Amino acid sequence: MANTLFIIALSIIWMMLLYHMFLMQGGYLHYLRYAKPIVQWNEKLETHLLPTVSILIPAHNEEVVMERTIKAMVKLNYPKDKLEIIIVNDNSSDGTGEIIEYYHSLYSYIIPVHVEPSEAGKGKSGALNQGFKVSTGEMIAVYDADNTPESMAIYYLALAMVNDPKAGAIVGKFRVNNAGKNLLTRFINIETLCFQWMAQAGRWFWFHIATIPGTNFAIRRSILEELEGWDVKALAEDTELTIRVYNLGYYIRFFPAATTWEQEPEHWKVWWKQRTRWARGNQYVVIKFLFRFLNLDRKSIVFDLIYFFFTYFLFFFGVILSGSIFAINLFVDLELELGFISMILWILAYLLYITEVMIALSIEKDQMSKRNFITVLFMYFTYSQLWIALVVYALYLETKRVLFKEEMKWYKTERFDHKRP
């Protein structure tokens, strides 16, 4: 029995590792090719053909980062007569509202939306829906309140959308602006780059699949109207929206020419709360759609649901199961037939993990460093293992919420006051 379970666990782990190496190859190929159409797209595009854009920025107690974000928005290289920046002040108790009003007095295209207490506290989805109600743009872009997009970010999102009518949404790249702060932010920076060049770019290259992130993306207004906005019950509103966009028959294009910089958690407690919300949100999405796939119009999205199912359920189950059997075997002889072979497989898995991560880092010119290489070696035994405990904890919370019909609570990530190095 122990041998059978051990083989199953190792098979799951290796299936995911090989799949991610396959994605990483696609991600690297996408990196080599994604910019080639830009010159041709620019030649086709005339200024008057650029769509009107509404940027939605949900903000709850964002005084620490709000001004820096607004200044970045003002510097966007996009016709201001086609741009409106809607900042949703979701019942903030700090100076967020005053900062928004001040910049509104300077720039007419900055539009404040102050959510009343009766409508507040519904999380990011609720704030986005409030902003969408007053928006007028043909294209809706979303940024978190800690984001400082590069000046061409919105232009590139619009450029790709105009030239790709089959794309329901365009997803840009995000970088970590506090990556050098401490060990945790270095871990997150590496994780972020792997997600984008492996999961996003890789899936787009091979399958024309990408996931809408929480920031730096644009979606067609007509799609949001048809979908009636964001799901206020979803903690991972971005993943949930992704599935519904695909179900309408569109795909989501990953276009890393559009870049933004964002702040990541600098303390483990903040990281734990944020990532728990992410894990619970994605588990909610898997459960919501996976068992309704027969009612989905586009069966191709089931492939992506299975990917999330493997990531947040089976893969972690395989890791926990194999690790538990291996640990128990140290004290009780389980008569494992793959003892020596399993050690070889583990070493090979570790080397494959390092290879995948270093390929992702090599794409960004400033990330292939000796310091990052050492961090990656250490990351496998610390940060990656902590994710296992986090996913198990998130699954416990989500199961408890469903069984006892608890109210979904939104956690807002704590911000830190500093500038990008």
Given for the second form:
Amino acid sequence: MANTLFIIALSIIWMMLLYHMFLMQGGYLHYLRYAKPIVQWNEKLETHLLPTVSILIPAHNEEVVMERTIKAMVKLNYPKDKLEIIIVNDNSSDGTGEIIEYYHSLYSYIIPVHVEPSEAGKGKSGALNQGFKVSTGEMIAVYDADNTPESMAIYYLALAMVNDPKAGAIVGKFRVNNAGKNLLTRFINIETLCFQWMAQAGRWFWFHIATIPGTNFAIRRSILEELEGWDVKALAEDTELTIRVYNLGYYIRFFPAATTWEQEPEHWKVWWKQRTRWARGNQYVVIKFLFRFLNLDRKSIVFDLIYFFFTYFLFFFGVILSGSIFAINLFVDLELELGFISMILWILAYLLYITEVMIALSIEKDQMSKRNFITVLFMYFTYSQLWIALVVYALYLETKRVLFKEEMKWYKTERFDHKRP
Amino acid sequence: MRLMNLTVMLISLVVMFTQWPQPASANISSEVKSLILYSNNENTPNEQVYVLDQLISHYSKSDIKADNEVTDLTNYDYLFYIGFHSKRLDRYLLDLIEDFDNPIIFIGENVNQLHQRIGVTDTGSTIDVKTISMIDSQRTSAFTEVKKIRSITFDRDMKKVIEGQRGNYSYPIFVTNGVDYYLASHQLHDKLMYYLSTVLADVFKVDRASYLSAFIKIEAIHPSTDITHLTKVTTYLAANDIPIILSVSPTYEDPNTKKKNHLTDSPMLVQKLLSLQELGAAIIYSYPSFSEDISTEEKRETVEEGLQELASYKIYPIAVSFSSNMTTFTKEDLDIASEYFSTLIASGKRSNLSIFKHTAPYVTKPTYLNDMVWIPETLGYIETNNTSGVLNIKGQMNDLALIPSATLGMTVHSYVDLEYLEQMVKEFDTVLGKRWLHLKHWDLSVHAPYISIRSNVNGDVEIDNQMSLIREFTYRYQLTALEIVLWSIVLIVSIFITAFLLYLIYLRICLRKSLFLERKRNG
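Okay, that was the form predicted alone. Show me the form predicted in complex with the partner chain next.
What follows is the entire complex, opening with the chain shown before.
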């Protein structure tokens, strides 16, 4: 019995680990190749015209970060006659509105949208829908209010979209601008780099799949019109949108040349709330689509849904099971038959984890430091394990919500002002 | 180390000086054909029919038929009739027998009906005799229990070859007219078997003076065997020019812990067996002792896996043996063994299988063993420093020595103290005209899936090993399917980790270059 359970746990865990190993290989190859077509695409731009772009920035009480974000937007290297920056002031009670209005008076292409209190509070999806309503661009780009895109970011998103007609959306890379702030932000920084080079780049390389993140991506106006904007009910509006884009027959290209920098939570509490929202959102999406995935036209995304199902249900189950067996075995001899080889596998899992993370870090020019290396060694036993508690908590909340038919609430990630002492 | 070198040297010497060819399975000839015809109530061959079959099989190939199944005798060189009950034989059959051109050996009841051919008259009563003797020699033996024989008189043209005694009186047991023979008992086992074996040489017109062969089989060699002691035993045998025959089990289940050990758990044993095999030792496969609930298919699987496991280490058994203290095997086990092996080395004495429990004194090829050659362990075994398994060795050797081409075969357990072995070898040395049996110079074969082993009279062993690398690997390390998968994962992941480390080095080297590129891209 214990042996069977252990084998089940081991199988699930290693299916995931092998898949990620495979993804990391793809991510590395994508890193080597993604920039190659840029020269050719630049040449073709003479025949293709750059599209008109509307940047949507939902903002709800963002006075701490708003100004810096707008300044980065203004510095974007993109023809200003083809650019409009729509900042959706979603019922802010702080100075966000004033800051937007101020910059609107300086730059005509910055367009404020003040959501009426009656329309407000529908979360990020709601705000994006409001912005989309007034936008005119052929390409809609989305940034979070704390983002400072690099000057070429929009250009690269547009370049890839013009040159790749099958791409419904282009996803850029995001970097953490407060990575050095504390241990938590260092963890998050490492995590985001891994996510992007392993999951995003890897999946794109092997399967032409990428997930739309919350920020630094561009999508064709035609698609949004067809989809009638964002799903206001979705907690993880980006995952939801991803599935719908694939279902229309497009793919989503991961193009890391377009880079933005964003702020990550600096307090565990904030981090916990944000991640709980993500986990719940993804659990919601998995359950929603998994039971009708046969109706999805694009089967490649089904594969990705299964991946989510693995992550939030099976892998989680495997880890819990394996952990429990390990713990019980400390006190009671369960006569596990695979003791020796499972030890070797455990060591390999750890080594694999380290090398994978190191590759993700090494791809970025400044991340492969001794400090980060030690953080990575340590992270496996700490930060990574928190994920288990998080999934349990998220599952609890989702179950509660479904059972008691609770209203969904949108939790907005708290920002941190770095100018303040 | 020194001991090892000595062994190597001594064994080389043995191999060098004992290269004479041994005739394969003595006199067994497939050209001579006999028919065993029996009359009993059941109309199926019984234990005694099989004893007869076994004894004859040393000289000829036989068919076994009930008296109502015979229509034609033209193809046979010898006719053996054995009557277990009084019965009026068909006229048709009697005509056939009477007209039979070749020798008839008539055993037991109903001889009166054939008086025209065999001048023996059965008086209708029986006599209990206690001893048996050969007329033309001083040879006399006592039966273990009284033997019931037919009371007969015989014509003047017949002469007595074997007689039995009770008190001061003697009674004919085996008589002949020079062509045909009559045996006055259908209870062939016990000492009668040996006497019959001797006279069968005359029946089949084979020189009685053919030599005796001897062997000592070392048994109970398995992954938990004490290698040091085994080395002592094999060194001693080699030093005495005795060919080494090792009965090996690739697995051993500890009776207390129930833990199964495999060859992989004893690399020392593997090394030992390989070097002994290289030096000419014959490895034979020890047939496993199965419990009753094991299915035929599982048994086959175990045998195949055992052979493949041995072969994965390049240990090639050339015959099969049943362990001397194994009592529970069935006819099915014999059948299974015969599917894979051409030769069996065993004693049937302790078997509870009636057709198998009477061991002939020489090499046979009984019908019920499906053409498998049986090299008998006629002298019993020594186990656990106790010679009780040895069957009155002196007397037994003397008995056997009088039987043409008899085999003196003994089993010694690998852990038995050397002094017992020495004692036995001394006994062997007293037997004149014996030659040690070189199993490797016999024409033997072993076939299992992916494995085919064949030895020939030159002592060459041809191997056809078609096992895939994965299969060999599996046996060598005793991996389950799951372990194969897991070790494959280990291999794949190790390759990837290595690749990732190389990528890291490459990325490090390219760092300056990428810095430059990125700066250029971002303007």
